[in-house]
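Here you get one chain, nothing else, as structure tokens; it is the form predicted on its own.
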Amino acid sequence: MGFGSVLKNGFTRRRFMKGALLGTGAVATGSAWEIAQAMATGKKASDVRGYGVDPGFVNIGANENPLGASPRALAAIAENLHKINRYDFGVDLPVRLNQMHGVPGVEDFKLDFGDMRSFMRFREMNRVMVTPGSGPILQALAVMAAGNGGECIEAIPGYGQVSRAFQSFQMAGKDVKVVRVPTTGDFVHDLEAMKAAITPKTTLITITNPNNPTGTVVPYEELAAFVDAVPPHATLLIDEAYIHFVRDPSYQDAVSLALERENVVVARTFSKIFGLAGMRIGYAVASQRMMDMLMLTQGFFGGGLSTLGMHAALAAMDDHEFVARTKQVVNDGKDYLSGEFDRLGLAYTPSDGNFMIVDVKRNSGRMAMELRKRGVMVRSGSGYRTREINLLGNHLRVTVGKPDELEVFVNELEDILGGPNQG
């Protein structure tokens, strides 16, 4: 019986190798036997080492960059360590981000620290608010939208931070409401259903694009049409934490919508594509009116960003080689996972993020716990649910790690499942 026939008859590759080793009757000792066992069982978590991860542990559960941080950012941090005893207003990064996004009037602008009027001119032109991670932007918008009562609309499964913030207001006795709108059968935002859910009390609508945890993306034309349908009394937050991983190179992001509309905010982060999750760097792009409101919560252009964070972000923006390499590794990883899920007979959702969801046909919470016992951390889809709606109860969300990390995950997943599904 050939190797292909063995697989078709329901044996895993490792079981086949184990049988071959045992069938020879050979006696191996020492390192030779250990090598043979490794070949038979496949890589384990103890065999690999991810960037920023303790030995013996594969962390592919938090959507972090598998290649570590931008080398240019690391160099900038090292070069500026001696400056941490000094205050830094963090203005260079907002100016640079305004320029990158083509905000009118900022092309050649330079702040004059000796002239307060230059700060006022920048404030009039500025369309960027920098914060320690993008989370504070989501929280600030939720506070603004829920402070006097209101309703938020968010997809499910979806990131959920805005909904959780509104629920905190509910627990504090505020008259607010959370509306979770199920995604389509393909786990894409159901924009028609979200539009139908808007009421005169709606104050904040969230679209995460690409969506976390599903990795699906809303076509730009549909998103722009939805923006036109949102009434002025509601703010639309478009969270683009994973926008750099969209595989269609011609895809248009939503920054232009935020610059053109009074009630649209786009949130971005340096945590994913630039590998700076631990530095906590995010920003919002919005109209001047929205900027003035955000300034009330954040206080200044730099939003409390540290000196090292600002220098790391500025350097990372110029690290085009690292960005390209990250995209390639992520795309190759998604292609590898797709092929392995096909081989195992598992349904999955094509993703435009740096992660994928896969239906493991059993309780994903218990599956994630079993993988963790084996040193592999992934995210259970059951965390993206309400009491009434649980669309990912049998799904795992897997961050694209290095090739050897993904190999360990597939090895352990296949071992738990007992081999390819014969349907």
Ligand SMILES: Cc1ncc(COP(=O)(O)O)c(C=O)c1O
Second form
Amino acid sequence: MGFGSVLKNGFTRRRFMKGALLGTGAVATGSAWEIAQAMATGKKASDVRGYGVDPGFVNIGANENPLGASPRALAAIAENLHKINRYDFGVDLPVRLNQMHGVPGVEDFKLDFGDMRSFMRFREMNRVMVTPGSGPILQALAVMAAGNGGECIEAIPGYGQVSRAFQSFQMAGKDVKVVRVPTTGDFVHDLEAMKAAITPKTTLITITNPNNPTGTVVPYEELAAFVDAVPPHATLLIDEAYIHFVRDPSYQDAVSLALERENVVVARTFSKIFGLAGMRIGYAVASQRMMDMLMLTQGFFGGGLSTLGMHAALAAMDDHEFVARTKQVVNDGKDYLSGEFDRLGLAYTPSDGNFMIVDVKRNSGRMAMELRKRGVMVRSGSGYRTREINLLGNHLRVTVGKPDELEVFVNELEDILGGPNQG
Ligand SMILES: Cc1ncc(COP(=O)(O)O)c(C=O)c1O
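Now the other one: the form predicted in complex with the named molecule, given that the block above is the form predicted on its own.
Every component of the complex follows; first up is the chain already shown.
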């Protein structure tokens, strides 16, 4: 029996028990009563324990990995703890990432520490910049693109980090403009409208694929055609933070575009599928020219990554079992949530991320606050708005947690939706 049907049966039993207990006016009889009560009222946040979460909370608000960190990464961190008094000048992680992405020339590269030319040779071939999380890539590109004035284009709802960075420049009196392009009715990037928004002043365009918070994807063919329309004076950032969760067959990663084009950058992170958000590991794939510019902001290939971060990343890349397990839990969780949203009559958007948006038919800020009081942390859609555009005012973004965490969420959501004095 699959995860979905186990939970569905659980819910059916719970609804039956609720009715039965209310109907018979059952009397409290110690732990048997508590079990019966839990079956009747459903799991609470205090009944479950998330990895890396304080007791009493269900944290499904930040698109993290609910299964914890990659066990291989944890072992690598433990094995290398004794080395943290030393600088790590190695390039193992960028070399490995170059190799994984098929960067020409790096196939058999081995750094010779005794020979400076070895570093120089790697620098010439290298197309990967590792950073503490992928956030610094987004920030660095925004700073480079806004520093002398310019315009950025980003979808709304979208992740928004680049737009916020541009706004900071605006507030500091710089001549910059933020163009937020509403997604289509299905919350997909409106590439035609984004194309139409490009001007001679455009310096940075962001496509988050899959998009956060909507979980929608841009098919590869459309993305490749869009790249052709990006003028050389603008950089296109393709943020692939959630790539590992994609199920849509029309999707393809954009690394080849970043390797072919001077002005295309792909950002990736170890925060999601590998469960290493707190370790802060991300990277960019980009052209030689872009590498040189990123080098200005990050210092060297190793960026600001710690020794432990590098070892954790290398080990996580080999943790195929953990990656497969995470995908399974996320896929099953999305299927389960879809079923429950259907049952509750709530519209949702199919997602290729490890999260989903759902229309709860009432103010999402208040709903998120009510859930928070019950120990359940989700993201309110109203955070993804500008003064003029608010497409998710009634939506929550829910990260796929462990089955029991999702059960608590659905239980509390249902209770709030059905409860008195709401709406
Ligand atoms: C779309 C997207 N890009 C980038 C990031 C930044 O992630 P990190 O800095 O942990 O790599 C996130 C984090 O949630 C994200 O959702």
